[in-house]
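Next up: a single chain in structure tokens, the form predicted on its own.
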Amino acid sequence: MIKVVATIVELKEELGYYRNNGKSIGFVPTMGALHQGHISLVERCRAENDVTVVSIFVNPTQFNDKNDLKNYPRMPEKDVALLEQAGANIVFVPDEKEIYPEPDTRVFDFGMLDKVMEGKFRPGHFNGVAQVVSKLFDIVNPHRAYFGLKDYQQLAIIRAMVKMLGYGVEVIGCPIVRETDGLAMSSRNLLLSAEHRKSAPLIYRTLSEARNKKGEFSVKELIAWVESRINSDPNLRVEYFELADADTLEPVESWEHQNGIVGCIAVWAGNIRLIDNTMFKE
């Protein structure tokens, strides 16, 4: 039977008991609307931790936009539903009270990291990410997290705050999933019209063709081939798409560049932000 818990207390209550136990910890942070992805998560962290610990919580310091806060889907009871089928032990459903009883003023400094694409476009995003998810961190103490590796650049950033800030969890990614036609998961699909929908896998199917067009391209050349292609559908606009370091998330020059490069893209479908990645050079 799967625990739903409210309150900091009540959850330290909750794991202290399988702390003094010796039993470990796997915590998957999540902002609820849960689908196919989220649960992929909570399959990976139930098979490498003894109690699985799902938290569902929309943090309004990662929202630079308030329509978007205001928009995003909640759907709490389908969620602890669908978490108890996944097998999840116990469920955070805070208010914002119980995480912010006052303002959190940290500034985290990532250097260019959180400069670059999404941080770029969403500035404080990721300050607002950071925020949260070291104070989930602190009041969950687990011994390892699980990201989707759709948000690239937020992973990126929640290892270098794990680093900065001398936490022992481990931080495992997890691969992107899709549905049938390509698109990548994500809550914010539920919110596209039935055009936009079927739209949107465009943005994978050019992803794909443009890794094996490493060859004819440039680096730049490609960058323009992939905006042009996505572009020419009346439905979709390119925010931004970019050939960044697979570590350091700043653009590469050419295909020479000696570490792995990672192409990541966010795409406006209507009103709704969708992104992606997908790795060009391991």
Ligand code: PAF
Given for the second form:
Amino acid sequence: MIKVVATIVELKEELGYYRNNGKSIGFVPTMGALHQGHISLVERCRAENDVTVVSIFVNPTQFNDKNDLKNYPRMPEKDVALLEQAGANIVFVPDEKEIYPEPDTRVFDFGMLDKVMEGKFRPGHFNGVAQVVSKLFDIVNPHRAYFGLKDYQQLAIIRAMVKMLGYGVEVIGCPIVRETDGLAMSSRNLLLSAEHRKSAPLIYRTLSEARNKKGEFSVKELIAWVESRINSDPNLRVEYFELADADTLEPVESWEHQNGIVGCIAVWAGNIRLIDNTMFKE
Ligand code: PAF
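Okay, that is the form predicted on its own; can I get the form predicted in complex with the named molecule now?
Expanding to the full complex; the earlier chain stays at the top.
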């Protein structure tokens, strides 16, 4: 039976019991509105740890857009039922006061990592992510924590934060889970109109086709090709498409780049913003 806890005191008490018995603790932080992508994290966590803790908290400090925060889907009962079915042991559902008894004024500097792509178009977003994930790590103190690769840049920031703050947690990135038409699973997909939902698979279709065009186009030409192909659908508007170093996320200039290359994209489908990515060079 899954245990639902809302306070830090109760969660620590619960986890203390496991920790004192030498059990490994795995952690999956989420903002709820769970889908198969989240469930894949829970499954991996269960396979690698004795105890699986999932948090559901829509973190206000990472929303740079008030409407996005207001409209973010919330369905706690359904989420808990899904987590129970997936075999999670504990779900932590704090309210805002529990996580932020007073405003979090910490400012993180991740150098270039939080200046590009999402960092550029969503100012303050990654600072909010670092605030909440560090607080959750302090509370849960897990051995391992699981994040989806759909938020590629978020994962890079969290790895940098773990290093910066000296956490002993192992951060594990898990593959993107897609709908059968290729659209990356996201809680925001629920907010798409039927028309925009129909257009959205063009994003990943284009990324996949672009991967095969490396021989034909320069980096710059490929970026333009991706943008114009997606923008040709009147329901979609590319905010950015970047080909970036897989570790530093700095834009790459040529296919001869020494390190891996990741292609990251953000697209507006009506007033819903979708992100996706794929590797262009391992
Ligand atoms: O990826 C998310 O759902 C959120 O950014 C996270 C990591 C749970 C922090 O609020």
